Every structure is written in C-alpha cells, then in structure tokens.
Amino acid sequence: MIGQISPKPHIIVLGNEKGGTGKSTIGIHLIIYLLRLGFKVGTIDVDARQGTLSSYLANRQAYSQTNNIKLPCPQHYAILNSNLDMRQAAQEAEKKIFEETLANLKACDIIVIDTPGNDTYLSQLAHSYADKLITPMNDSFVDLDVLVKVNTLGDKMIKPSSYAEIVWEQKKQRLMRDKITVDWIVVRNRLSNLSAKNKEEMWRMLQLISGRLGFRLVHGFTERVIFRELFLKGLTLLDVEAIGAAFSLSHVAARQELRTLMQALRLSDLDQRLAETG
C-alpha cells in the first residue's frame, strides 16, 4: 500500500476556481472507491461554508444509521475560514488548524481535500500540500478561462489565468518545502456523448497548453444522472449493490469511467489492487 512506500499520507487536492465542474462528485466517488479498495482515507473540506463534501458524508452516515447498512466512511474534518479581523492573524490561525488536521490524519494512506471555487488562503495552503492536484473542468471555452486566456479565435494562448498562476506558485512552495513535485491533472468532465466541433477544439487547445502549464490531461465522467441522483442519501454508484438497488447498463458504463479515471491518477500500488478486484 501507499503507506509502505512513504511514511506520509498521499494527499490529493481537488481544486478549481469555478463552480459546477463536478469537483465534489469526482471527490466523493474517488473517496468511496479508495475506501472499498481497503485504503485508510481521511478527508478535509476547506470549502466548509458551501460544505458540499461535508453534506454528502453527513447524508451518508445518516443513511447508514437509519437503514442499518454498514457503509465505508472516511475520517472527516471540515475547516472554516477564521473570523479574526486582522489578515495575518487569520491566516496564522487557519494554517495552525490545517496543519493540526493533517497531523490528526497521519495514520491514513490517502487524504483527499476539497477546496472552494474561489481564491482563499486555506485553498492556497491546501494546494501547497498536494501530491496530486485534480482540476475538473467542463468541456467549454468558458471553463477553459479558468486555466488560460485565449485569443478571440480560440486557437492561441495569451497568458495563464489567475488560477494557473496560483497553482504554479503553490507547486513552487511544495517543491521548496518538501522537495516534492505536484502531479497536476486536468480532468475533462461532464462530457457529452455527442461528437461536436467544440469538443475537438477543446481537446486540441488543452493538449496545446498542457505542456506550457505543466498538467496531465485525462477524461472524467460523461454527463450521467447516476453521478448526482444519490446525493441526498450520501451514496455513490459504488453503493448500488450494497443497498440492494437494481444495477443497470448505465451503472456499468459509469463504473468503468471511474476505474479509468482512477488508473489515470497513477497512485502507487493502486494498479495491482485494481487488477485484483477485477
């Protein structure tokens, strides 16, 4: 397992300064997948004001207790922004609680951190501790703007976006502090099943800028109801069999998308575990 390779947990950060990209959906499926593979998983929600991940996990525990079904759950913490007036004091307080939370999760194999869709000190701090940074984005030039500014023809990068600059700075912080290079993964998410010129242009542009900005490009989830419909129960498609629900061909296709994404993350020792689970 990962803990045998490194004495520290492997930290996965979900980050994007735009909402509606499926960040929390990818996050919760990633978490439950890892738990069902037998990994010890800790989770931190530094987007606690919105609290999508925290709500999902609370719904999950409530469903488990109400229905007397044992469902795997991570060790979870939610961190709120400091309410101190002085900026420096607030940041020091946030850094202290964030590092204390990491220390509380030191026995985990993997820590997954969900960040807000805006620039905060806690979000930047989380990025600076990432081993892997996952940035989901919808297949549109509107979402491309979170990474780069492009010309009016959409075929040339003008400059990196403010978020890309933040990622660059936090990757430098990670390298300087821990001598670790962040593996940045951009996930094309909520893909349409229909072929379109816009999709082809997006793919070409993302490939073009991936080397410039230093990220890997992978496919995420197709737009499917199954990825959203179980939120109120705190369930994922990986729980369908456990709760005795009907399993459809759509579920099979969705599970394969999740497996493909997991393999693309290149977590140490995970490929063997994936092979063993069939």
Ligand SMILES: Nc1ncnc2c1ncn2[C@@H]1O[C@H](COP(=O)(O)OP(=O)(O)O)[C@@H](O)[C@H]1O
Contents of the next structure:
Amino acid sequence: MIGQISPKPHIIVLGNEKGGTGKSTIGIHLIIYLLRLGFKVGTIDVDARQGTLSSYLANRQAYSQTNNIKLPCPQHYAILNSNLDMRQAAQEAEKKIFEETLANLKACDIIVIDTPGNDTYLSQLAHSYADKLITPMNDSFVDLDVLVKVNTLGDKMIKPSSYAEIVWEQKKQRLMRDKITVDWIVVRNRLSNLSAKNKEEMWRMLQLISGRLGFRLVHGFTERVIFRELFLKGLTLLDVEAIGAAFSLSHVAARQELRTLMQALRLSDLDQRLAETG
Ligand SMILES: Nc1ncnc2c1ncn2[C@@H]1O[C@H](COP(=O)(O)OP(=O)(O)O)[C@@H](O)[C@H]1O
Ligand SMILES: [Mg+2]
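Return the form predicted together with the ligand of this protein as a structure block, the form predicted alone having already been given.
The complete assembly is shown below, putting the previous chain first.
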C-alpha cells in the first residue's frame, strides 16, 4: 500500500435519484482505476437491494479465483435498508451501520459509495458524507427533470427539482457537521457520437443551471459496449491487458475518456499519482 493521501479517506459518492444513468458503471471504472494506481479503496453499496456494484465485485472475485489471476479488489461492504417497522428506529439502525462501515474503512485512501436511483434515508446519509458527489446523467430532458424543472421550450429553468433539493440539503449537513464543501460534479454519460439537437440543448441548459445549482459539468463516457460487456466477469477495460486479451482502438478511446473524466474530477489535488497519470 502506498501512503495515505489525506488524514481521513476521501469519500466519493455516486448519486442521482434516477436509475439507469450510469452510477454503478462509472463507479466500478473509477474504483478499478484508483486500485490500479495503487490506492487502497473501500467501497460501500447502499443500493444493496439492486446490488449492481456488489454483484460486479463478486463476479470479479469469482473470475479471479476461477482463472487464478490476481486482480486488484476493494474492501467492500453492502448495506441493506433496515426492515424495522418504526421509521425512526429504522433510520437510527441504518445510520449506526453506515457509520460503523465508514469506521471499518478508515485505513483506506478513498471510499467510493454507490447509491440507489431513488430517495432513501441511506442514500441521503451517504450524500451527507461526500467530499465529491458524481451525478451521471444521460442526454435526455427526462433525466434533466430530476435536477430542474424547465419551461416547455427547454431553455429556462423554472425551479430546482427534488434531487437538486436533496443535494442542497445534504451539502448543508456536510458543511455544518464537518466544515467541508462538497464538490458536486454532473457527468454526462452514454453520449452518442451523433451531433443531435437534443444533445446541444441539454449541454446549454446544464451550463446555464450549473452556477445556480452549484455543480461542475464534465463530459463523461460515450455509449460503448466495453463499458458494459465485462460485467459477468467483473472486469473493466482497465483489466483487458491483465487477462491477456487484445486491446482494440475502441478500448483506447474508452480509456482516454476514463482518463479525461478522472482529470475532470480533480482528484489530482489529492495525490501526485493522479497528477501524473491523469
Ligand atoms: N457509457 C456507457 N456505455 C454503454 N452502456 C452503458 C454506459 N453507461 C451505462 N451503461 C449501461 O446502462 C445501464 C444503466 O447503467 P447503471 O450503471 O446500472 O446505472 P445506475 O447505476 O445509475 O442505475 C446498464 O445496462 C449499463 O451497462
Ligand atoms: Mg446502480
């Protein structure tokens, strides 16, 4: 293990109240990227009911064992919603287990938390511990709707939507409790290579609201098979060479997108390794 990058683990939360936007996909790529740089990474799945991240990592362990290939893996925990009847008791139980899990991961450099595509207490709690919050979004006004309500022409914001309000509230919690300002990053995902009018309008709208809602807007991944085809093996494009498979031109382009995303996250402020490799 290379030394700690900060006095306590840096916490990166993947969040968006909408499902299917790419939280788990971006999460797993980020995790493997950091592991391959030598960071000690802890991961928490608070979307344990769906459990995409947990399954991905379980597939990875299985692949590694079956094929006798050493693959870097994070220290992983999945937290299920409490099944207690009383709401307050359930929330207290969830808070306790969440904070215990963070304590178990305190020797890590970075903790990555994947959250569900709906509003749960655990998800809000995770948001309130973020140093960085990454919100992936597809190029669709349907996805934008969870962030802001826009007019029918799609060129003016009417008001922030439910998810933006949750982020606002949890950012406040983070600031009051820890004097930390959350770095909120909206990442566009599954971009098509076609230049569509919708795509340009979305970009303009997102830029327009970024200042008001307080997020940074960055380019994410384009729609690529490599970002999803290795799930059953628990692998990512960063493992392709390690398993002795051929690296294609599309893989090179995908890896560049991942590097660009990593740079945009500005994790390099934390550690020289990220400054050097992007
Ligand atoms: N850039 C991408 N290219 C291709 N498929 C993608 C990409 N990002 C996500 N997907 C696919 O989109 C679906 C939803 O992604 P997922 O990461 O599970 O979203 P979420 O965690 O937000 O619900 C999955 O089938 C995933 O494989
Ligand atoms: Mg998911």
